[in-house]
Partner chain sequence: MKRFGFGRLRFRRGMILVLAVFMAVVTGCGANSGAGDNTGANNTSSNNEKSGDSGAVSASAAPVKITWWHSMSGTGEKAINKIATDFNASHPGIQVEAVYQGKYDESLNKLKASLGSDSGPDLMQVYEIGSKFMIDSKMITPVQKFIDEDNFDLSSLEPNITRYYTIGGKLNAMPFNTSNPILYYNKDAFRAAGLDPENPPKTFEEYEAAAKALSKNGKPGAAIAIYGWFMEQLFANQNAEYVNGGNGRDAAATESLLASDAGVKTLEWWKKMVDEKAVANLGRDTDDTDSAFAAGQVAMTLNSTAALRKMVDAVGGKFEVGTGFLPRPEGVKEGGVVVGGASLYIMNNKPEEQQKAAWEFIKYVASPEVQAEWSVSTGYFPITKAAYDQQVLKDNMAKYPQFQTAVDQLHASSASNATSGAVMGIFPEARQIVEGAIEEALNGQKAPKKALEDAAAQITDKLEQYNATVK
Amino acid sequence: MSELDNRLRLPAGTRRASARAGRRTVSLKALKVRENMLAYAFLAPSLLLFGVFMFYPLLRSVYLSLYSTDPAGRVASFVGLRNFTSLFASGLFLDGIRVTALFALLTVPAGLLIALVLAALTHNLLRGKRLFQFAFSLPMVLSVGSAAVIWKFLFHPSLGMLNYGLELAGIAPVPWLTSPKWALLSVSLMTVWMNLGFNYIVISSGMQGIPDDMYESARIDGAGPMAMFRKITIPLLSPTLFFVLVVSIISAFQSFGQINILTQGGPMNSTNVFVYSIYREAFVNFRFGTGSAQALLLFVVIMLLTLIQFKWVERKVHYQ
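Could you show the structure of that chain by itself, in the form predicted on its own?
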């Protein structure tokens, strides 16, 4: 017996209800298709930009890392994994990672701690709060190039304000950018100041999201400011601190502008971070194959560091 015969045997009311249910199912499917098409239409500009400026360069880097190139950037011959093995054999990879890791250790904890202290000091400030917030957020307005030029004048050995202040205090001038001992520390000092605006705004916003009644309850129970900061502020602020930590580490491993303007990787490669090494290998020495291999290795290192943070550091995060 056919399905049509079975439907004809049903009462008229049941047939009408079944027909309405079928039309409703078709209309819901059509509505879902239209919603999906609308969503992809809104996503299309972003997907296009990601494809042109991220996915295509990534695939192009994978392709170039397997070939040797001439000075014009044209593919010369297939070398397989030789570009990667030469990086490890020459020590370029390990030296770049060592300098970059030291740079991250000098900038990330200091930038996070200073921003946390400033945000805590201005959180409950009654007078001049907006003025201090504006002053501490001001470095975010400047570009990397502008900030690096300003600090290059400050670091000048004879005309810079930093050495002038040291001379007034009776301290010998410091070779900020010309000594291997001081160069990386000097660039790190400028980087901490440059990232202070972003870190301060994010952490200060996180503090404003903590309910005031929790502080009132703790104050009634006799808790002091340090106890409330340690037991209430830090746990409830941990998601924000975790976000700032991840972003700061990624930013430290991708730092380039201030290195290029202040030291160009010197003196004696003391500030030759991994990104600047990629730039010099690809756009100064015109070895695009080796430069692409370095870029892929940097991508892997940053991805592993991020996964490690989400694997172990996030366990300490207290989500409400």
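Positions refer to the first chain, counted from 1. Since the model is a prediction, treat every value here as computed from it, not as a measurement. In this text, rigid core is short for the largest set of C-alphas that superpose within 1.5 Å between two forms. Compared with the form predicted in complex with its partner chain:
Relative to the superposed core, residue 254 undergoes a Cα shift smaller than 2 Å between these two forms. With the core held fixed, the Cα of residue 52 is displaced between these two forms by 2 Å or more. With the core superposed, residue 70 shows a C-alpha displacement below 2 Å between these two forms.
Switching forms now, from the form predicted on its own to the form predicted in complex with its partner chain, please provide the structure.
This part shows the chain on its own.
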């Protein structure tokens, strides 16, 4: 708004203009109001959508989190903060956060690193570049549902391809999804593969955006490929990497489809990530009260995480 004001005051020079200037200062306030109105008018459709689909449900969640609901999901009685205290008392909340954090830890760095390495390898490829780019971004076109079903076949305890391969190699079969030790690892494996397509495409295009002359001058200065990767590619890619990191963490915290299809939170809640337990509580057990309480807690956790990322991690990001 301040830039606009400066420009508006500029044409005060000739007599005719200064005569008009008196009127202008009067109308300036009205103009401002009009501009604001116009802005809100343009914003109205999205504000309406935000209100209906975001803010209203959010407020409704707050309301429901203070009530208990009957088996059909109807509000039964006011319970105050009991939904929250019982979540903490039963350890459900902490367990869910632990599993979710572990899941994020298993999927985000691995997904980022593998995509970065693949993108770096294909970036300088002279022959077959298109083919590899196509192959590495392929998981992106699959929906979570179909990808999870494919992996379910691969993970099948007795007839799965993975165990068949292990058996041929003389290794004992692995209880991919049936053992609490393996289940989260297996789901993470599948998730890393599934996210690879998106990460790879974003990082690849980030690399294409780095101007070639930088590499050229670095080469003239005698920099080797590793030094160029460390000193040029990584810093210039950091905004892209930061974006992928934020998006990956959020998507790790929101993972639902693959868990619903592969393990349904089991065995022994070892894959019961937070979003899945919210789903179970609200839509299977129809306790909207505790479900909403969990959802609000998740909201707080993710907001804190995102704040931390923007506050600390972004400092390392180099914007051009």
